[in-house]
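A lone chain, given as structure tokens: the form predicted alone.
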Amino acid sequence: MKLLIIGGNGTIGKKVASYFSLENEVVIAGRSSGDVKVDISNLNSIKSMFKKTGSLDAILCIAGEAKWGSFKDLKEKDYYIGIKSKLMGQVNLVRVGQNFLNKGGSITLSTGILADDPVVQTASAAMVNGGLHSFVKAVGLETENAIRVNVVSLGMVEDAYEKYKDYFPGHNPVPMSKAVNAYIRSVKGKDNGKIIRIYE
């Protein structure tokens, strides 16, 4: 197969990339690294990709930003930074990419447990994450040429503990290779529409 993995040398893509590599052909896009750079907030870059990449197997996009912050403090501007990026760069990455995407194959799109059970200074970043699940859903209902589309939804992943655990207290770490098995089940599974939720 040939997979495109969009945040293929981030925290949890790197670990995804390295499974895949071992029998597959893997184009690793980025924003400042990686076989074509991509800013999935711009649909230009978007499409920009996908014509360096040519005909895909699978796209996985483990990128994606929002903005953290209390409530009150958020402004207009902080959401759109989630919207633009995390929420309309993957559903963007949805409507081009199924273009070029080879019968009967699958985009993994990536959420987290925020959407599920959000933790303070995360109401940008979790309505993001809800409003990815619910588009999951509904396009997985109207998909053509046998393509799937499934989101991975993880919690805080053992490598970057450290880093959100302040964030997260009293939560269980996710095992890095629950992580990795959550996006194979996506690329190899028959799942489609499906939230693959992997929380603990």
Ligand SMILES: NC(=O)c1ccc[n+]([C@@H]2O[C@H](COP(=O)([O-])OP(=O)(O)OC[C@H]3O[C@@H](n4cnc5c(N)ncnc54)[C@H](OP(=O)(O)O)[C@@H]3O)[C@@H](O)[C@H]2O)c1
Contents of the next structure:
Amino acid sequence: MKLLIIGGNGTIGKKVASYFSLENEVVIAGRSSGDVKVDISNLNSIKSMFKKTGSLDAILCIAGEAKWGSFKDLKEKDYYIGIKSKLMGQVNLVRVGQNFLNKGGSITLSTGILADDPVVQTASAAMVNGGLHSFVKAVGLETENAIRVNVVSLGMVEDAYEKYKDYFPGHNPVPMSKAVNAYIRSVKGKDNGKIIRIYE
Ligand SMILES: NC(=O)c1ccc[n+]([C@@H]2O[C@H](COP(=O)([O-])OP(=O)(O)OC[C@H]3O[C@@H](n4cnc5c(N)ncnc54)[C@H](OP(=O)(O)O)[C@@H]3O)[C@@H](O)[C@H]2O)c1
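Now the other one: the form predicted together with this ligand, given that the block above is the form predicted alone.
Whole complex next, starting from this chain.
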């Protein structure tokens, strides 16, 4: 298989890329590193990335940002960071990427536990995660050419524990092996329109 992993050099992405690299051709995309440069918040950047990669069997996005901050401080422009990057960035990856997938290919997006179990300062981040869950369920009804679209929703992962532990008091970090398995399930299984939740 030929896979494109956007965010394949990130905390989660590098573990997923290392698994798939064992037996597949993996192309890594990132904003500042990787085989191909892309900013998913920019539609033209997404289009030019796919022109460079050519046809693929799987597209994984393990990237996307949203602004964290207390509800009283979040301005309208702060919400648009998550809407442009994590939400529309991933929606546009599906819109454009489907045309570069071989028959039976898959697209796997990333959200997170905030969609179901938010913590403080995540009004914007939780909102885009929830929107993506609804998008994936709906788009799965309309994919053509046997293309599948799923989303992996993880809790705070082990490798990001130090960074996020104060935001998620008492949460059990998700072992990296379980995080990687969620992406394997989406790519190698038959799920379509599914939210693959791994929260501990
Ligand atoms: N860490 C967790 O515990 C956790 C749990 C649930 C969900 N998530 C979600 O999973 C995703 C990955 O998390 P992570 O912890 O692995 O993040 P990370 O370590 O910060 O890595 C993110 C990767 O995505 C790339 N990236 C960021 N913005 C991009 C953009 N606009 N266009 C293209 N590439 C971009 C970065 O590339 P550059 O370095 O080149 O900028 C980097 O390779 C995020 O959406 C995060 O919200 C994370």
